[in-house]
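For reference, the chain that follows is the form predicted alone, supplied as structure tokens.
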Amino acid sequence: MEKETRTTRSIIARTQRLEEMRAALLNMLEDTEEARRDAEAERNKIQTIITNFSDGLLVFNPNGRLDVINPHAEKIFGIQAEDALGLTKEELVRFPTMMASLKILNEKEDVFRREVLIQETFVAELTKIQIRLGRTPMGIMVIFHDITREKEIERLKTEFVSLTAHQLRTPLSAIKWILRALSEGDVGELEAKQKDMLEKAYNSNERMIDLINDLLNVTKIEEGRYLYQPVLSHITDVVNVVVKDYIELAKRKDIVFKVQKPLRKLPRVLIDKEKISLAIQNLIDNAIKYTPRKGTVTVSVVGSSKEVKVSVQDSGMGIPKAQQNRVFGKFFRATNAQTVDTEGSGLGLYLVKNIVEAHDGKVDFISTAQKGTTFTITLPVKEEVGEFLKKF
């Protein structure tokens, strides 16, 4: 009797824990099942973000094959995503209006924003982005902005300014030859008091052809077409040229303007000589115009088998370091510098900017507040250093 009470007993405990783990069963199926569900939510609202996102997106998976391509994509480049999904950006080159974004796709940077001609009347801006999980690359997400429009507008404006700067150079010109002759006497001798008064009105003249010239040359660079006989050169001799202009106007500021050259011949550089000479002259200019008496400028050349610098160093009030982002700005002009020179364009340095970047270099600039600025000017050597170590 006592054997059959504990067996009966054992069956109940048995059925208990049997019973237990069921409902602990059904509770993760239910928490399995809620957790499906949520995910499912979560998953329609991304599909539901990339489907109705604005811009075009692609996403690549780490072994470099496309794994989502969204409905404003699939318009931008004219294909249907189940052509394109699961294939690598190799692959993908067989739809022609993929092809400038896959090349640029190719460029090495985690992140980077690049405009791109997908089609004739179509350009974006390409945004690409290095997904990661902690420190695992997880593939690129690339994201095709539509400025199209802001380009239209752009090129407008730059032929606005080019039609109405030519339109002005023609009258400018005649008006400063009829106050040369006039200050030189060809109708008549002229008192003093009129000479001076010629004299400023030439000036003033003057200002306004720079002003023009300085904006012809904005919209050749914005039009692409500013570089036009680049050849290999040695910098040192553009640098010759140009500062000699610059000798006596430091003299008469009383400025000490040192010239700081290589010991060693560099290497040639591929450049347009004159532009480079100009933007060389505007960061002299500069230096020369914001520096104190009793300042120094110094401009120095150095370089190496890759690379050749060309540096302007002044004394003079330097650039506000809160404004010092906008340097290169078109028509920005720091605010010390507009109580020194109220008649700059602001245009000096953006020139600087593109005239380098267009030779394939860079610009940088150290600047600390009353105690002066450093531009620097860095191209690429194009000469191949087996001919250059030849002349030796």
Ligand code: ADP
Second form
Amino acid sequence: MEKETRTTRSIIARTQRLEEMRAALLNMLEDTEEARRDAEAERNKIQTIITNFSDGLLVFNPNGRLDVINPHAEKIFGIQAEDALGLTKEELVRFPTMMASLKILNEKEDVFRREVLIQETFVAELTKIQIRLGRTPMGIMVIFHDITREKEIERLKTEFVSLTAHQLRTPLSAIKWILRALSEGDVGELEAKQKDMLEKAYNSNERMIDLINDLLNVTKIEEGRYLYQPVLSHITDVVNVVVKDYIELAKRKDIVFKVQKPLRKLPRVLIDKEKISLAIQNLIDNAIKYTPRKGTVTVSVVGSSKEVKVSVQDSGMGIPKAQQNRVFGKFFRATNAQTVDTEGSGLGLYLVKNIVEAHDGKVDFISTAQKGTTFTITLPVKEEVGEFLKKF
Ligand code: ADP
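Could you present the same protein in the form predicted in complex with the ligand, rather than the form predicted alone shown above?
Everything in the complex follows now, all chains and molecules, and the chain you saw is the first one.
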């Protein structure tokens, strides 16, 4: 009897323990189920965002295979997800619409933004982002934002400016010759005062012609019609010719104008002399314009076997720090510059940058307000003439 009672108690205790374990297990199961539901809800949320994302989206996994393509990207490239998923970039080349984007994606940088023409009537802004979890690379994400409309508006604007500039150039040229004939006395002798006024009109007209020419150059750059004729040249020869035109102007402003040339002969560079001259002219022109009387402007040429540099240093008003990031933008004029020179167009440095970059070079500057500015053009020494010419 005693033994029986003990056995019964032990069974009851074990049953109770089992019951507790079952309850604990059930709890755990419930927790797992809840976690699974949460994870699924999260996945659905992400899937919904990707599906409804109004930009095209591609995600490549760390092995370089396409992991995600959203419906918008399918539409942009005119392909089906099931045909593209799992393919590498090299394999995706089979879709002609993807070719231009894949070429850009092969560039090394982790994050960048580029314009890409996907189809005749579709231009996108491509953003490449390297995804990382902590420090581990998780693949790359590529976003395609439709900018076709913006590009079209830009094109129409450029076309309008180009047309207007052309129309303005003809009457301005006519005015130029008439003013010159008048001031040279072709239609009768003039008094000094009359001559002086004509001179002013002539100079204003010249400034307007310069502005129109700048505008035409800008429109040509934007329409891809700015043609380069590169020849192997000594940069010092180009600088010598340009500098000559500014000696008189600097003297009139009481500016000490110095030129420092390298002691040794530099290697030749493949350049369009006319365009590079225009770029250097713009820098010297600015240096003299934005430097007060009795200041200094120094043009120097240095180089190595790899590159040549032309610097224009001045002791002028400088560019305010807060505005320095906009210097190469179209129509940019710093606030301090506007007070001393009301006529600038803000197109000069935009042209300089475009010309120099078309030569695979770069232009940069350092500037301190009220102390001075140095602009430097760096051009690569190219030996592969044939290879370089393909670019132009
Ligand atoms: P512009 O001289 O016709 O205004 P640029 O494109 O040549 O146009 O120059 C853009 C602006 O950059 C100028 O208006 C001026 O504010 C600033 N800038 C350029 N060069 C200098 C310089 N050497 N010193 C000070 N400011 C400069």
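Positions refer to the first chain, counted from 1. In this text the structure is predicted, and so the values were computed from the model without any measurement. The term rigid core refers to the most C-alpha atoms you can superpose between the two forms while keeping them within 1.5 Å.
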Core fit, then residue 371 C-alpha moves 2 Å or more between these two forms: no
